[in-house]
Amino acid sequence: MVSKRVLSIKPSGIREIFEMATVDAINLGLGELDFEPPKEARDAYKEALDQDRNRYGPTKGIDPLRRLVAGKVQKYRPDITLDNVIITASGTQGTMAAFQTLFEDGDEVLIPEPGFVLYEPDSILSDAVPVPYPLDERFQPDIEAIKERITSHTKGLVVNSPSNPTGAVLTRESFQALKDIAQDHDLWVISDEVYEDYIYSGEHYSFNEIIERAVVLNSFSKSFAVTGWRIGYLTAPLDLVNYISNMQYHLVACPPTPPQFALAKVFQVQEEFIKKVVPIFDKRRKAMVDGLNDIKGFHCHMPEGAFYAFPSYSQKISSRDLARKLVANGVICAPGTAFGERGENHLRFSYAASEGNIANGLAIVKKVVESL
């Protein structure tokens, strides 16, 4: 028999829909850029292979890349150095390493709901108790509800901005309130900032500002369109970095070597790449929201960041069943309950897709929904 640990993890509600899809289905469900990585990055990867950068590397990652990451993060906290940085084998692995390092049996971890699919299972796999907190109508954290959920066992507060699945970006007021809660109650903040480069309105506020009590997760997947390279990074206080590194060693030994050298060589290219793609995504964002709000019973808040829309709907059907109906008709999206019970009566759509696919996909969604 398998362990109770693995049995405690719920099957992915997103994966179920993808496995039902036909090869010609319009994919409005995948959180992956529909762009090739910059040519400079691809060439640098080939060069790293040709230079035999194929050996084990340092568990914390190579110093040149760590130093460049620190330089990027210093806009939030000038005293951050490479010693605060760990390169990870993806943001996913970095999240697991952080949870496994910080939490143990009986600890409670506050997680957003709806929220990204990793936070609950990573809590459970760390023997901690995930405690969901709600979001308001603008998908900002409900500060009073968070305070009500804090007990003597609360040890962590998970924050995600820009958000997957809602696309919401923390306001300055929400950011300050969360910082105050963490400081007043001596909590570790686990801040998922993977989409920090995708901001259309407002400003990104980073918990690197309070790095002495935060682990900030990030990734190159979105900023370079290299999801398959599996390279991320995190920042943490100096006295925690070695512990997370020790955990990372026992998870993956070290992050992949060739892409680290490639990214270090072309690190500055990501700024140019982001400047190119963000206006395209902004245009898609507006097309997606306009199209969703044109469907009877649907209401979609304009997302401020990332590349997801999270509309609510009034039809009397579960999000899982509605997503199944849509995929049977040729459109992939994610049921809201894949992101927690408070995601019911919502769907997640990704606009990391062409404007043509967005228009054609939403035409099918409209037809299916209006036939219910």
Ligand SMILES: Cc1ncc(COP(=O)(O)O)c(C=O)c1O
Given for the second form:
Amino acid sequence: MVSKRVLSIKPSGIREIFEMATVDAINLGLGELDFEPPKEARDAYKEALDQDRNRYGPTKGIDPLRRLVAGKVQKYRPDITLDNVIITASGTQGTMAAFQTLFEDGDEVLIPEPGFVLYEPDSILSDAVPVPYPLDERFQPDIEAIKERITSHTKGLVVNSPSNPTGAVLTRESFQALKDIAQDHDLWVISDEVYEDYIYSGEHYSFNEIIERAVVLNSFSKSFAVTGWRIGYLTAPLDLVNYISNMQYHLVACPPTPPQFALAKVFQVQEEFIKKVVPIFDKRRKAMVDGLNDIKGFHCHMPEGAFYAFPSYSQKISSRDLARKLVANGVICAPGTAFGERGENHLRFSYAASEGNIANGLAIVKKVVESL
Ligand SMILES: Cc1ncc(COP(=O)(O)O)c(C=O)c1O
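Compare with the form predicted on its own: the form predicted in complex with this ligand:
All chains and molecules follow, beginning with the one already shown.
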């Protein structure tokens, strides 16, 4: 009845938990900000509608927004221009367009495990083989393990920093090692940098630095709290941009027009918004990690970025069963295995939640876990 293609991808392990939740459950599972977008952005969207920006636009996005994005990215690589930029209908769609453009039958794509939920299905839907690589105890990519997995079929290396689900930020050493691997083995780096602005310690290293062999995925979803607007962007080498754009045409024709005009108008507000939000998240991060480390059997590494904590636990229960038990007791979090098998014995908590909800939610987690 349906295609083998759709049957080849698994349903989301996060959705299952959300579907079990009651309306009053404390949500520590959110992958989006618990703030509204800045007022200037909302006003600019309304203005775009009233100024008749309601029609199809260019497949690569409107030039004023592409130019602003290029300006932001130039700090990593000064020769990037608007010609390297494609505005996408979200990071999710940009990821698919990049995978479908680069990979085909027989290609192998190295993906982090635990890692974000798109990389495995997008590889499979591009007829490529996802090859998971492990992370070390600080959730940095295991460089030796990556090297061991490289074959003559390896074409892509997916990197995600700051990471969902681990919150880890690549160190300078990891960044350099990954760049060397890409260079030495002639790989494409697909770098998902959608949490670029959420760094609490360390620094963001961007694969825009090696744009000759990278597609860098980004999004306005998290940086402007506009997950529902479905607007992202990517940067790629000039000779790849037209191919990705051609693929994008067949996926969405063009990214949505009104939010592009809105974001072009208020682009500079982003910096101010992030300056306000990041210290709030930093405080929550500490409350979350302290609370988790206070639970018997739990161990939580301090995440350096994004807004997730990814504790391990020693209790003998699968992460799926534990997450189901927690949601039955009124707390939503994601099972570690939603991010691959190496996520077993972990849970993912989001601190895109008020300090009150973090405290109340973790009190329930402690009670449930310690009574196991
Ligand atoms: C690591 C990562 N990449 C990409 C995305 C996709 O973001 P969007 O499609 O909203 O731009 C997300 C969303 O949660 C994410 O966590």
